[in-house]
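For reference, the chain that follows is the form predicted in complex with the partner chain, supplied as structure tokens.
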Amino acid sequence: MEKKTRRDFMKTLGVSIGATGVLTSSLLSSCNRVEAVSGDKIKVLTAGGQLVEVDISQLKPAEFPSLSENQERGRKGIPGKSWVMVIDLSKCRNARECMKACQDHHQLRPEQHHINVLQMQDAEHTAPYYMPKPCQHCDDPPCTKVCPVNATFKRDDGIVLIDNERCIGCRFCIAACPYSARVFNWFEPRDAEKYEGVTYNIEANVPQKKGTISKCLFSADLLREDKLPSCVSACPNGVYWFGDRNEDAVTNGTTKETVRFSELIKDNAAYTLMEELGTKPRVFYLPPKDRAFPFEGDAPDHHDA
């Protein structure tokens, strides 16, 4: 049990290093050499933003899978799972905690959105509403079809992933995606120097690379640790449900309540985005009915106030 926690911690650490900017890769390599308990403590930030103190000898980068292993298991997916997301539009008030958490997790610049909260109005006189829009993880994805090098692909667990070690940067997938879900690294990615030397994790698409593509991955790295995607757990308003369709269970990121997926989408008349295109999205929307918050147009800065 203890060992597992430590390994989990190490994985979290691998990702949080650059994101928090507290550790550098030189620390990791120095830790590699110190095996016995040294008594030297060091303060580190976890992905959750907690400051903790650990013994230097406990930092073991070797437990992180090698690049090729990571790519291999990243392509296969998590066995037996079939991930789905349900977004309750009646609960969203444009707090944008999901966008923030996502950008921190995936090393994204402020203008790069794996998830983007859009202000929608379907027709001239209908009510406007906020719509968080991640990658739809289509079961018939137009983006993977057009990729010339198989750098973006559909896994058995339903996630559409990217291998930015292989991407040639042709941007055909951007053209093909009707949901505008994909972003490109037009420049050096955010905090590039802090991520230097960090082993690429295909399931988080971190470190990002200049000249390659990125998009929402349902935080596949966190799913592997039995955690919810970062946007889902960051939401303060209970917008997101996430889970496994095979188990027919989805969990709310805010309340941690778990319900039957089939009942949730049936009772609330869930729909998918632009279903007429035949892409078969894995993201389900509950209509913005009986809304918890009024629509207030542009982003109100809830957290700064």
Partner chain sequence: MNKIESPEESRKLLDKIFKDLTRSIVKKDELTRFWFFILLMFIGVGLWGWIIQVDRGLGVTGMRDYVSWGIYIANFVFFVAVSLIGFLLSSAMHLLKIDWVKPVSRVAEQIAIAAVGLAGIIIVMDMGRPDRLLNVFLHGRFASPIVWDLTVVTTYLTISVLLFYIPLIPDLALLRDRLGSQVPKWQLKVYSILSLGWKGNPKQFKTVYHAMRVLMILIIPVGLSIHTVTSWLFASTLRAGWDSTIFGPYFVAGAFVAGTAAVIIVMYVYRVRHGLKDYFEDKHFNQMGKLLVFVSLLYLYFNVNEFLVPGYKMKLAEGIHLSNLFAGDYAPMFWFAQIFGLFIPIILLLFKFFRKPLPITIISAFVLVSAWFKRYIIVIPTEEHPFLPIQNVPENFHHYAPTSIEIMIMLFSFFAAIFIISVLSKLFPVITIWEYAEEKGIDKKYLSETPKN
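Having seen the form predicted in complex with the partner chain, could you now give me the structure of the form predicted alone?
Left out here are the partners and the other molecules; the chain alone remains.
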């Protein structure tokens, strides 16, 4: 194959592969960029930012979705779904694996967070605890109302997303969000060269772009593949439950146990953050009772002076 012809072929090459080695068709079905390397192999960049090398003989041609097709699908959401998250504060021990997985999945620099784990204390003499805080994916989100270019929006399945192809970086949404859940890309994104030429995926907000906003997405691209969000899967302590409110079912990312969403929040006195604002968050918290781990942070000293 001539060099030019090979390059043209690679531009329109999709991937599907049998269950050989550690690579699976589910991994490669989400690939949105390929590039030629020496010999009879190519490098494949998955939508999750994972670079893998595959033999050409295992590939077959397919057309990639265009940018407009990605944007249109991303705005509609997944039909019939109503996504919710439950965070059990009694299980969190500040492992921060959720933060790392999120950063890896969404091309975030070390100082950027879609989800952050905070040390909390409700009153002077109460015990501190850890609280993961992602975007709350409000049903009445103030952030979407102030965007002048419709770059941030709420989908029918409940997820609030950003289209950085429309975002002008005005940061009105950052000012409007009462949960401080958005970040601004002040610098070139992490591993920018690796994502060069990759078609923008609105459901992963990748590639990231300097001068635009980024936020928690509930890993909408993974949900379309029937997978749990990256933060939920990465937690080693069973902190996160995630699922579909329409089905009244949520699954724990660690134990893989599935329970009724309505019973979980009712039996454990779940609450949402800043309920008085009327934003109607889709992230629910279970109080830090009967803790699975002792607090390991810097607890305040309550001894009298």
